[in-house]
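Here we start with a single chain on its own, the form predicted on its own, put down as structure tokens.
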Amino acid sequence: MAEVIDLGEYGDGFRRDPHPVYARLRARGPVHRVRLQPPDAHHETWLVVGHEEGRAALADPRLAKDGSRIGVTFLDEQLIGKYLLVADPPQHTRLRGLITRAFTMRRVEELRPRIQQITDELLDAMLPGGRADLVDSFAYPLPITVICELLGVPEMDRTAFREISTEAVAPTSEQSEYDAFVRLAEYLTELIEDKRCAGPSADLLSDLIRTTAEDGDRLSPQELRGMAFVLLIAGHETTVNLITNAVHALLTHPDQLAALRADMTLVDGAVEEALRYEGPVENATFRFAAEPLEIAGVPIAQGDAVMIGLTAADRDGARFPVPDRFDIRRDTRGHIAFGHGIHYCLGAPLARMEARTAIRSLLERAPRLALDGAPGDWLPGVLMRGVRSLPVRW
């Protein structure tokens, strides 16, 4: 019987900085049985902390994303519907094929001027104040504006939406998580119905409503809602944390900040190193053993939950030398911040474009940018990695 490691015993320190705990686990082996704290679902799970093992597990077809194969259905799926992150082939293949017909690289590239315009407008509003919370003033409004315009979501109360969205991905309690998904389901259902009634439009959600494969296949109403959920929530929450974590890492590593300011061609490397060093998704969503298997010699029983530690794997010294050093010139190839295999993040090119634009523009226009106090609380749970606020001045 495997030893069960209770991550809750590490207290608030684990939430603020889980990396020393993951390092100690890696030193003992790449796979461990751990106990999570509510409201994280499946309170006991296998946790993969090694890079080689994590990368392989992400692409292992024996690890199912569709929990219904072993009798598990999560709250989001019950209220929202089936979507990419909880589907396996052939359903996943079908869903991803339908969205890639509408969400093309060309469409992402066409957003570049608009992303720069939104960035400039946000900085125009923020910079005269001399100090701000970077999350509220910049890191949140940029990606939420981009994804809402891409999908064709009307202007909304973004403060209220941020609360619902963050509670869905980093819940503070089981009840608040349930309430958030109920409100999201209602909102998305109304949004899709409004799109249907409004007729043809050039936005992505309208395209998804109309998209038809060669064989006549198209998304059902429930699948449309699930797709809108993934694009709207995952399409901005992760990018908020990517921008915030990258700026925080730069401001706490003056030598790296100075190197980037001296040579802005290093911005791509800075974003990739931020993804590796403090990626926006701490752990991949659950997988389930569809059959008995072994990971690094550890037997996993059929039906067991498996969680792959993305940030833990990306601090594996066997893959990235001196892994706790933030180095924007590092060779980051092979990091798994966006996942790996068939579930590799569909929005990775858009997130990279937004982060590169945001960081370059911010540093160019705020040459004396510095921290203005301690960051806010780290988000609860083990899914997202980011702070609620980041006070800065310039």
Ligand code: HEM
The other form holds:
Amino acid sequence: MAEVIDLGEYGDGFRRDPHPVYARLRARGPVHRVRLQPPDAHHETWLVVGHEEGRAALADPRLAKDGSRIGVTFLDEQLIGKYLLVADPPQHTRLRGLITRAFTMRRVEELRPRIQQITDELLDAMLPGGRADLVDSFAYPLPITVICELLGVPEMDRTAFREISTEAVAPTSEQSEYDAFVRLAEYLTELIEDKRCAGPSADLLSDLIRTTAEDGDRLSPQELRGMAFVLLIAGHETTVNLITNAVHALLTHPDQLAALRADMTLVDGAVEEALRYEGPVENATFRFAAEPLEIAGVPIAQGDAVMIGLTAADRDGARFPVPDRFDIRRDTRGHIAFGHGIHYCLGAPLARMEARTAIRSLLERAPRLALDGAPGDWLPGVLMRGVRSLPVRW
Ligand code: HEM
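Show the other one: the form predicted in complex with protoporphyrin IX containing FE (HEM), since we just had the form predicted on its own.
Then the entire complex follows, led off by the chain already shown.
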């Protein structure tokens, strides 16, 4: 029987900085049995912390996402409907094909000038103040505005939406997680109904309502809701944290900040290194052993939950030398911050475009940007890696 490591025993320190714990685990081996704290689902799970093993596990078809293969339906699927991250082939292949038809590279490229414009407007509003919470004033409004415009989501109460959405991905209790999913399901049902009634328009959600494959296949109403859910939530929660984590890392590594300021062409490297060093998705979404298997010689029983530690893998010294050093010039190729395999992040090009634009513009327009006190709490749960607030001045 494998030893069970209770991650809850590490207390708040583990949320603030889980990397030393992951380093100790990696030193002992690439796969461990861990216990999580409620409201995290699956109170016991396997955790893969090695890079090579994590990358292989992300692409392993024996690790299923569809709970029905092991006889369970999870809360998000019950309340929202089937979506990409809880589907396996052939269902996943079909859903991914339908979204890829509508969410093209051209569509992302067309957003470039608008992303710059939103960035400039947010900085125009923020900079005269002299100090601000970067999350509130910049890192959150940019991706939420972009994804809402892309999908064609009308003006909404963004403060209320932010609360529900963050509760869904980083819940503080089981009840609040449940409530968040119920409210999201209601909101998305109404949104799609309004879109149907409003008639044809050029946004992505309207396209998805119309999208039909060559064989006449299209998304069912539940699948449409699932798609809107994953795009709207995955499309901003993660990018908020990428912008915030990148700025945080730069402000706490003055030599790297100076190097970037001296040569802004390094911005792409800075964003990739932020993804590797403090990626917004700490662990990939749960997978399940559809059959008995071994990872790095460790036997995994059928039905067991498996969590792949993306930030743990991306600090594996066997893959990235001196992994705890934040170095914007390093070779970051092979990082798995956007996942790997068939579930590889659909929004990676958009997220990169937003983060590069945001960081370049922020540094250019705030030449004396600095931290203005301690960052807020780190998000709870094992999925997301980011702080609730980042006070800055300039
Ligand atoms: C920095 C920002 C982002 C990060 C770090 C990120 C990370 C990830 C990761 C790690 C996965 C795979 C999860 C797994 O295998 O369990 C994923 C999947 C996904 N992401 Fe992202 N994401 C980001 C931004 C976005 C954006 C902007 C969008 C949409 C516009 C998006 C849409 C999706 C979708 C739809 C999937 C599911 C793909 C599938 O199952 O086939 N993401 N993302």
